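Below you'll find only one chain, the form predicted alone, shown as structure tokens.
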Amino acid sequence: MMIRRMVQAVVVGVAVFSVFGGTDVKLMKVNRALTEEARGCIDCHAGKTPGIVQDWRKSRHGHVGVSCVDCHSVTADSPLASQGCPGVRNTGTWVTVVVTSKACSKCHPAEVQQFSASGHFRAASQIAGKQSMQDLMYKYEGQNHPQFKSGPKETGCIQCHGTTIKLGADRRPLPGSWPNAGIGNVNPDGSVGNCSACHTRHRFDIAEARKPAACASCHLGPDHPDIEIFTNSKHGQIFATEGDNYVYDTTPDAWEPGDYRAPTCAVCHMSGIGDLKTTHNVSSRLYWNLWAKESKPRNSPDPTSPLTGDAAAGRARMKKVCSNCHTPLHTDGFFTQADKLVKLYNEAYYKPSKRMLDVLKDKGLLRENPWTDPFQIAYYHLWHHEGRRMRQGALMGGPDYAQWHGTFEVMQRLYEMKAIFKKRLQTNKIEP
């Protein structure tokens, strides 16, 4: 469907106020250079969901006349096509609640293409394809409950990772898969991705996506406390002091030092800076995979691979980011220090722990339920929690997470595992 962009649109709307039970409710009439169909959507939703219309009204979409039908309309043969909305029932218009990355690509093809080459692309399939994750969500966390075992997945995992969106007979999304804010949704039209994970609807604000909070809703907590690490870093210190005064709405590829003094997540991983172009491929400036059991340099063009990216090119790009504020001496020294800690984790902690795990497995000295086995719990925390903090703290300049929440705790886990390992080999049995 042709996008009805009326760039010449101007705001000539009026706002009418009513009082219901003492609460002011905005009933807006918006009259821009829009089609009758688009105005009908806006007028109806101004009464039914005024918050959505207010967001749209203040958005760039609203300013240039990109309306509800431009994003929500689909062809009649689309697997998403529905006339569940009373405003389009028995008309030639078909709409969907689920606006997919395919819809966004009509106007933002480069951004969607870049996203599709990134690690975010596999966010949903990554958990769907791992039996250990399925067991954790349903069997252990969900306790195999016949009615409610999917609760942990629906309220937790998919809200960041995304999932395969399921539709009912009326082609409207089912509550087992929607709503969710997951970035890697596999959509019924075959597309992958959820742009509103970072640019929340219906403002889709570039300034919002540039602030650390856009990343923090997923990149936090014991297993990957990236926002906490950022706060611990010198970049975060400056942001905490001055971030309210940054200029966040500068045009893409023109958001440069001066608009901000210290980078946010978006500056380092996505933004145009110096001679680097803006990218939605968040893997393109990375050298290591820091979240896996063992960190390896990235060496795959496949976005479904944990090693998606090009290590050498990624490091060169990230150094270009750093060069806008730091000398080569400073930047090279920083990465030499950080790489050393990643390699220490690999060689002194992960490999010894994995060797012990393999020996115990071969001898039948591991419990079937890993979450009741002190050795397997320690192994999991060593790589999935403390080990990630150790490595990510080093590469993001968060010393407390590299050290006390990282290396120190990894050390304790290793000693704990060695003690259990020694006892099981000596007794040839699992302790009660």
Contents of the next structure:
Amino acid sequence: MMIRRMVQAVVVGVAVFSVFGGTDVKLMKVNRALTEEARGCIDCHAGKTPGIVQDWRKSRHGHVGVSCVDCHSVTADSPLASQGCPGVRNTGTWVTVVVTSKACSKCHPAEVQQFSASGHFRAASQIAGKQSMQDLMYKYEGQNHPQFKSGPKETGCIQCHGTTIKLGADRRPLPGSWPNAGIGNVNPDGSVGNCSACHTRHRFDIAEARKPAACASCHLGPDHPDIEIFTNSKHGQIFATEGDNYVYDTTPDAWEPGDYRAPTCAVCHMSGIGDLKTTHNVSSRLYWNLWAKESKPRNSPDPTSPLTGDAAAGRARMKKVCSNCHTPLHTDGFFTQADKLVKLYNEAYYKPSKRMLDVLKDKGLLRENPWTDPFQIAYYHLWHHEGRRMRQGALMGGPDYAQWHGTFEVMQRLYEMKAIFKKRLQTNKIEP
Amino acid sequence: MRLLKKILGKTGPLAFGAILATGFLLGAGGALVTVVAVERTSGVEFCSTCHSMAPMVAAYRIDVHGGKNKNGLRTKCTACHLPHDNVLHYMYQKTVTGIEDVVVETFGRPDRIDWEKRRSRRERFTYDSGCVKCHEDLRVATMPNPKAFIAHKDYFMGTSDKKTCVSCHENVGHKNLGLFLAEAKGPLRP
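Can you return the structure of this protein in the form predicted in complex with its partner chain rather than the form predicted alone?
Full complex below, order starting with the chain above.
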């Protein structure tokens, strides 16, 4: 009796599962506001790559009837035009996997225009244009290996910075440049930018981009620990405590305190808080360049300049952000403190170390391979890792990064460099 | 009035009438010639007489605007390539463009022009006033279709400056123009 009941239960269970369980993906049909062509993509990909179709059906694009072909199709004369997908082969439809900022700009022109005036625009050309970076990637990290030297670049650099997308004979992107999630891709259609760096495919969710994780995917680690600095800050403390309850999908320009108790990255750097306008130009609220060897006020309208932005206007805008929660006494005091540390870095650390570097260079007392030279390694760490932590920690309210991971380390590094400098000058030799 | 009397006194009413009639005929004739000339130099039949226009014409022939639609309607080249905001601007631009075309075709080297590169400046030789002359209901017509409306919203609201119709509709009027330009230059890409 008992055994029969158990068998019955299993049979019923299997029957129920086979009807309702695990099959919803392949049965998905969307017949609303879509062309036959678009339905073809969805029907096929719901079976072939269900994950991305599941993403899309929960996206705002899905709601308004923006479907696969609206972003993926290109004209037959586009440099990206491919019929690699069997579903479109020998049809009048040409598609590409490389959805560029130009494709997004068809419906979001203002956002792409703002992005194109920001420092993010320069992300890929920044590393492509510097010989020292090319050497680091191929010659040193890649060990000039005949087959594998581009490994570090492909798995590292371009995944955040982006690169020039190269196409094969079938006009599909090659593994040397694809896949990559880099923000500053130089695309074959002449456009620059990759919106899915922050709004990951295929949800393109505004809520996602407003959470710190969107920025933290790249802004982390020893050279710019921005997410760590945020976590260290009071803003981060409140986010860690209450961030789950924030409202992240309020309409742009109306996302205000109340939706959140403390800002995320996007609130200060991009959002339309108070009487500020929403912007995708992340450089527009900045005073300093805090990542260069020496920090200088921003003063260039050119997005390819490291000093892109307008220092005075940028600071004024950022103070407007602060004013939504803080009095001028608080805000002005905060920037007085933070600017002081940036200026200390410039004067007491960067300039003396640069002077020593120049003297050693003049006297031929630097090794040709900088990565075997304790002086040059120390110099690099001073500005590229520790000096950035010091400056960015100060400007984003992360005391442990301003101090122990920043100023303290920079101080150690300077003394280390001074000792090497003194020895090399005394002996007129590079130590073995 | 005094002037009229003075003229009449000198010539007599008959001769004056003859002068008026001649003037009228000359004016009407001139206007007719201008209208016919403008009309005859507006379409693909005239524009295709210059060899350098061959790829543009071929791409136009297979485009919706070039007759590949169910009614066979064709737009004239000048519908898009001349301004339609007012008749003076139209005539001025037609004269300037016409002179430039004749000079370059006759004395220049049109075969050396990089047309593909020129397409990046397409906003400068097409006119939105031409587009909206036919697509005058675009704003209203796309309202109920969120996909079409969203795509045109920034344009109608003027929130993205520097955008014209062809900024996004880069192939409009000349389907797959890039392929024809590439073919004219040499063998097609793989």
